[in-house]
Amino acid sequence: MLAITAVTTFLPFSSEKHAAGRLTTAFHALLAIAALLAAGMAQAEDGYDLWLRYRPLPDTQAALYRSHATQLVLPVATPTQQATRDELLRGLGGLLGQAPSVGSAVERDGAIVVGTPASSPVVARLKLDARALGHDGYLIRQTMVDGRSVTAIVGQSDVAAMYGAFHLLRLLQTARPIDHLDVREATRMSLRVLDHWDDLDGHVERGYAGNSIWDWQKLPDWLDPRYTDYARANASIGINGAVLNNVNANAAILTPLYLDKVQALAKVFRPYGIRVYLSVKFSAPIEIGGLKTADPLEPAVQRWWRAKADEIYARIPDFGGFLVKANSEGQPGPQDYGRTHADGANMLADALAPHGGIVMWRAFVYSQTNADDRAKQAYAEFKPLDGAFRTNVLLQVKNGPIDFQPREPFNPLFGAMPKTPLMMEFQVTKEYLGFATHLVYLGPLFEEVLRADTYGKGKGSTVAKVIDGELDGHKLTGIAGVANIGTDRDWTGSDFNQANWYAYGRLAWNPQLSSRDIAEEWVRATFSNDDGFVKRVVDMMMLSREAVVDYMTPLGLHHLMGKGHHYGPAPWDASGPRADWTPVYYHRADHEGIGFDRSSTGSNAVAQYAPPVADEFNDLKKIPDAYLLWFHHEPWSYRMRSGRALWDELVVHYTQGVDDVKQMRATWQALDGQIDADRYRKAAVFLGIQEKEAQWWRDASIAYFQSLNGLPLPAGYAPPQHTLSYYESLSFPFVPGHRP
């Protein structure tokens, strides 16, 4: 809500009488503005507050909650404790219209008691045991202290208590009942990390929300308040790590100049339980260390990395560790010296181990000269290395075997490396999903992958159970999300993109959560608690992911986007520099049919999955329609389950995607006036862009494939609005987020 903090009136040096009159006029103007605000007629919002808006609740709801928030009883001896107190005061004051008093003893009914048994004598007296919930887990329980009713938030660490405080605020924001609370929360993942693909010059690779939020030029001296708000937002959803720089790393990040800057950010994040990590370039010993080799088995290289780790931890004692992209897309790595990925990861792991650091080694690799199916390469390189990695190495695996497509089958490495802890890598930024303007809620995508059954140890061996350690007994567990955050005022390029950051964090904390429940939670915190509004917006969000699959890549098609920038359709592109960077490599369409044959009669990528999964993907009678063209090349006349020919089915799906966006747009238009005008209008305009671009995707794709098969469109379906040559002529050299 707009806040009036000061009014400056410029007065002529004439008379006190005239000055008094002008002041009276200004005062009346202030009263008029205040009346408008009170009437709810001028509530401007810009999205900066994310889901932590803390706007006043309705009077009856606020009065009910105020009886449970009369006082805060919590220690304030550490930065985390102080941050927890400040958040509760901010949140309760905003939601309830008044902030509770703060004290060290319970003085009245309705107090909120926060802390650990070690930090708070009051908590210690409650004898509420949170030890089984781990370092980050917490409980929230209504109980009694000296005959007075209290709400206790208890953890084994200050950060756990902070997470519990955010949980309580979330309940209030979303108008949930808080009588008789008995909440026990324990995270399923020890590392819950955001990967920032931010370069040192401020560019963000695959970033669609402005420049990098890290202002390296002004660090370490100027600490933008935005850094603290970033930390608050992450802590509110349980994210506990940030990789600050691009996986296509610049070795300069490891120089003293930049380590001082990293140290400054680590200090801001520390009270919120967030550790910093760095992407490192494998050739750093050559580029900044003066060595002639980066061979991981060379003693001088090993000494260099040990010394570098010592240097980092001297500045940042709680430094998290390294993220590494090696021997992928031209990046240097151990294979340059005839060594394995395990050799490279273990060398770095040994350097970090004395300090408790970890290595996240990315499995997104494919050889520079690829004679086989690109989808098979990660499995081929890493499966033989199962069990060869140090105990402080996590193998970071993308959700699918290609590259963050609108839909992919789960990566076959999940369930195939029981001796190696694997961490998930999701993409929160929408590189292949319409950038910032398309409304695409990724919760269903994340949920689909996490619930996929690998059959690694029989039925029920879900991807979630692989990465949370349950399936194979791993203690080191993790999940990473490629961030969608930038300097745009709304952080993510649109208000609805915030939902993907939020959903990632909530599922990182608990991969068993429902994406629909998360969407409802986000809508209530971000926009409104009106049940009718919430249901319509959640329905729209839940429709959005399938809509984008339909208008971009239906029935298992994939990687049809424009080369390099990945903006818009280009299924006709066959230009170099390598085949597996071109759409024609993936769809393999010709006059006779379409699809990539990965069945047992093709590249046999199906064999990388456990037998029950391989059998389903291999058998045309069993494979879901959603994956048909991922695993099979079929004639245009192939009869689908719907009874339609494959060509007709593709046209139906392309058209359905556009129709779904039209439905989303109509839903949003019907909600005009139910939220603030600025955020409503921006989403309305973006949905208009999405409808136009969905139509573009549909028409360009149909025009191209029709040029190959020469088939008519099914009856009742409109032809493309332009010729194929028109779509092929479009060029986009300056779209955001591409790699320079």
Ligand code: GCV
Given for the second form:
Amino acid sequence: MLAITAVTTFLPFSSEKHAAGRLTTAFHALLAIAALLAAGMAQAEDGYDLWLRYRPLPDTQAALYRSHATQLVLPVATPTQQATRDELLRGLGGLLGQAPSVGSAVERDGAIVVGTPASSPVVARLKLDARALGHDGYLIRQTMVDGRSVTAIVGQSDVAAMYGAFHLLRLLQTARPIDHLDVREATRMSLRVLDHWDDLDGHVERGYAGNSIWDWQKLPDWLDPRYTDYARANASIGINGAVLNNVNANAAILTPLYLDKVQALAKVFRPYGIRVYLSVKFSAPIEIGGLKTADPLEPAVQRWWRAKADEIYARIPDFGGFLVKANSEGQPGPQDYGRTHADGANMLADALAPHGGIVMWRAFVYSQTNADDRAKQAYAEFKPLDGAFRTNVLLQVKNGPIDFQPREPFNPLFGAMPKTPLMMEFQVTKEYLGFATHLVYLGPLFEEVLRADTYGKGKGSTVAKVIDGELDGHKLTGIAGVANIGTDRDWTGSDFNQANWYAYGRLAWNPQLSSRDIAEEWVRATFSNDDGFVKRVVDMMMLSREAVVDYMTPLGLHHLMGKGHHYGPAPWDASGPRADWTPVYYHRADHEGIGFDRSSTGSNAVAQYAPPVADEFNDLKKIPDAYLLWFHHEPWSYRMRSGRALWDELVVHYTQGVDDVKQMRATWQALDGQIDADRYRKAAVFLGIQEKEAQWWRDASIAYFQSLNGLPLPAGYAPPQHTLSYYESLSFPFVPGHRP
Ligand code: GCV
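Same protein, the form predicted in complex with this ligand this time rather than the form predicted alone?
Time for the whole complex; same chain goes first.
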């Protein structure tokens, strides 16, 4: 079985496009052997193949599809066209047990015709108009060519046609009907980017899936086949950009030594429509340029960046641009020279503009010397700069005003800067949601934020419409996800974490999609098309986000984790170096009550939202329970909608979180035997870890808050398993993803 995995995983054509034609015959033979060996056997799986497993479909299903996949008619002149052909051969061969023949003319009923009007004479004759679908959009239509029935996949660009091919494969993998297809797909998001917080020494900041997949030491010579498989996976969900290095950037990435390596990666990704971007350090002109200053208004600094941009584009003509973390958490920036964020962003934008590059400037900015509520600081900094940025700058804004917590209200910058393209930043890696082992499907979190109504231009001004440009007429639009990818064999530290990469990509393509539908697609492609299995696993995934909120930070609590490494609960922590990194700053609990008063009687953070939203968050009668303690400080006896006192309600939620994990575990246990043993067992063991850690979060939190309020637990609720001092004594010096 291992041999089969190796065949499907490391097919040489995935990195050697030019040799693809010669290898097709060998490929067919290998597929036939693989299909024979696989028939009737449960195949060992290690998660490497992600949602692109292409395992044989049941015979009846495969037979139905075979009649619609008799032949591939497509051009193979460019690397993207070859990659599209290779993926279809791989996918159809794996799923149907036989790969179609490849040709340039339709020779039989059931051919699949792929291409653009410019690249394929057959497509040109079809006169199917995909122009309204944009550069990346495609259509899939059943139609006739010379009296033969065909499935046509048509886009305006090679990459669009490739996206269409992946769409067709997805339909097959998820056992959807493919006769009478009439699909039209377009995306409104021009930049759909993964941000890697990967350091040059292989460490991944907040990475829980091993080391960085970029093997900088062996680049540019050794091109790990993983790079191609990474690109395939991203292209399959429409991701079209990768920021290769950490926003806490090392200036060395801009030296020729590293630019050669970046160039090599860009070459691997290019056929898949993926551009590379780099995080840059604002002080690079000093660190690697020999200048005395990095002042953005200094002509020598401007010249340095222009020359650097020229140097990069000489190597990588389709280089995407820069991502910048400036004047944030110790990073240098324009404010070091008394300049604004706009001054800094515009200087870089001017250097990139002649080449068509863009700047993603991060709004994740707060300062320990600012006495105001941390949640208000980014808005205060950036809102006055609306309209001050060049047209090739996007402001990259985290989904919430603090930092990727299990639940935050949407960031008030969304809807508040109509003249500036705002780019969403989600975190796909689970820095605050249980690292690799907790099963937390992030689709509902992403969906909740995207559907939140900012009221920026009246009712219906959702965050999705802000970032996709609809609300304010922006053409340059984008979304970024902090990647959860590493060298672990399963890429993401657990099979279920793959769903978060997948969901991020699908929502990046179309922010209106439903997270439940995406979960179903993913489960079908990743595990099984058995309807009963799919329903139970999707239900479990949909429950998982609320579960983590409940066992970690219920009712609007936030930022209660251990300092620095962020592993486990530490609500008691009031230690240095700065108040806004301590849990006590955020929960403000004492003998009387709990919560951060951000209402009009407190920090007045509510005033940063449009009036209908501000009013809802400000008013105790209107605020949803989920945000109560984010915006209000209330006595422990505060009467909740449920009729319970706030303290009792907190305990109920903490306990519910643990119970939900127990239920998820039981669901998974009942599915034993329905998928391959290895992936089943890993998820089962991880759910066990999650249950232990959920209990730990509940108990430590309850023990601490009870030490302040001295109140009894509601009847029937178990006391913490250990004393508060036990929880406080735990120490974790070697947590992944963090350098002590
Ligand atoms: C890359 C949080 C994380 C940091 C991260 C930072 C950011 O503070 O803990 O690891 O740094 O956000 O997004 O810049």
